[in-house]
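Next up: a single chain in structure tokens, the form predicted on its own.
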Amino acid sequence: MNMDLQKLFESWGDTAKGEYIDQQWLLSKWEVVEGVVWPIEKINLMTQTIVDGIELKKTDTLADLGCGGGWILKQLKPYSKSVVGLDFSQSMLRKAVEFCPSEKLVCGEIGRLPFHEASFDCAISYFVFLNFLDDDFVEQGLIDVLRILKRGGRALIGQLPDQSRSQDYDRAKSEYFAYCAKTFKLGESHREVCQAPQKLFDIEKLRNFLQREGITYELKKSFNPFYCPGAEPVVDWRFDLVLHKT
């Protein structure tokens, strides 16, 4: 794991104040402007997109890999039998303890997951793999996620930027921030303060790796992180990768 990336996440966790606890800070750590609040409609759309994408059932055990402050973990708890959150940042996990005090939280990293083989029915890693710039690390991480799934299990690796659609992403982001400027009283932009890496995925290269490893998978449209009233709930300039353990 890149130590600079870990230090950056530790810094974010230490910077987060109490008022972020129910807002997007604990989800979109790299795309935060103070004052932007996710309405319940947007939260519900995101949650349902994940649940449908992974076919999560109330009998399933779930691992949230890269859980950050536990925002998504808490949303998914009612849809599963049990949830375990993992993050490599102690400071983010301290926020998760505040937000999800009754859930099991573990410090560890993708690629060297501290779980036994076949431990979970399902796993998610949302807004996480786009931080991993190295292809070898991405591939190692995907294999490690498959390892901890039971036979028949499913993993959703969400919010992967499509390299060929980066201009569409930039356009959507610009439109969204124009909407936010009109709708909210904006404060500091933490993206400008703390720049984070973002990997752009070559879908054909990813397909070739998955096929070479004999991994069963699906590519799905992803939840629109820039959703606002009247916008499409899912987009194709980001995609979700669903892995199936056969």
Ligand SMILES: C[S@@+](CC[C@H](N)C(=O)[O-])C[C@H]1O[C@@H](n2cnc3c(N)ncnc32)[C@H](O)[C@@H]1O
Contents of the next structure:
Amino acid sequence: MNMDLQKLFESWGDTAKGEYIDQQWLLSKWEVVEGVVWPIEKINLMTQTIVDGIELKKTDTLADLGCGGGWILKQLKPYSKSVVGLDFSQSMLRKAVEFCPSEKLVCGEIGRLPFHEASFDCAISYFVFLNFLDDDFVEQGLIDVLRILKRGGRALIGQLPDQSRSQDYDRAKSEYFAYCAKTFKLGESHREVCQAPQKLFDIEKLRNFLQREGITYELKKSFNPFYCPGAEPVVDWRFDLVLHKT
Ligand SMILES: C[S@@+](CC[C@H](N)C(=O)[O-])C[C@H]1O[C@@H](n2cnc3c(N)ncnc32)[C@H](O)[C@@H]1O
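Previous: the form predicted on its own; requested now: the form predicted in complex with the named molecule:
To see the whole picture, the full complex is given below, headed by that same chain.
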């Protein structure tokens, strides 16, 4: 169990205010803190990137691993047959219960998922593995995610930062900050910004691991979390790893 990370997310869930329940408040804490709201076009773009990336169908059962407050889970529900959310933070799950009261929500940890083998057609873990600093933890998590997929199933591990493109990420982030500064009234909130740790992925190392394990995979451009008018909807400084259960 990654105790530090769990404590961090426990505290986010507890301090997050109810007024953010229907917003993307778990995605980027600073945006919430500063009152930045994602327009619906941006949310739809992100949803479509995920649906296309994982080739999600109306007949697919889906697990959202690291579902947080259930915001993405709710977005993906209309595209699938059923969704189950899992998170290791009780406080996050309390938010998810408020936000998606009719969905099945489970407390558990990626790496020791409380599901049988071949339980789901699809799984998604979005803005989650980027916080796993330890390579062993990432690898153990990926194998566990594959375990719960049915044959022919797909898992999308989304928003992984590419180590070799971190300068491009920094540039995009500062441009987005500038856009937000013009568009929203930043800095009015008294809430404290809390940063989660972020892993920069060595793609070659990841490829070597996947090949060694005989895992079929694709690397896809990820949705641009700094998307704003005029920006690219997908970027190559973050990538989505799609695993195929063969
Ligand atoms: C940045 S939030 C993203 C939440 C959600 N996927 C979203 O995009 O709105 C990361 C979530 O993953 C959960 N998490 C992190 N590591 C986990 C693990 N090993 N097992 C289960 N949940 C985990 C955290 O508690 C937190 O709710």
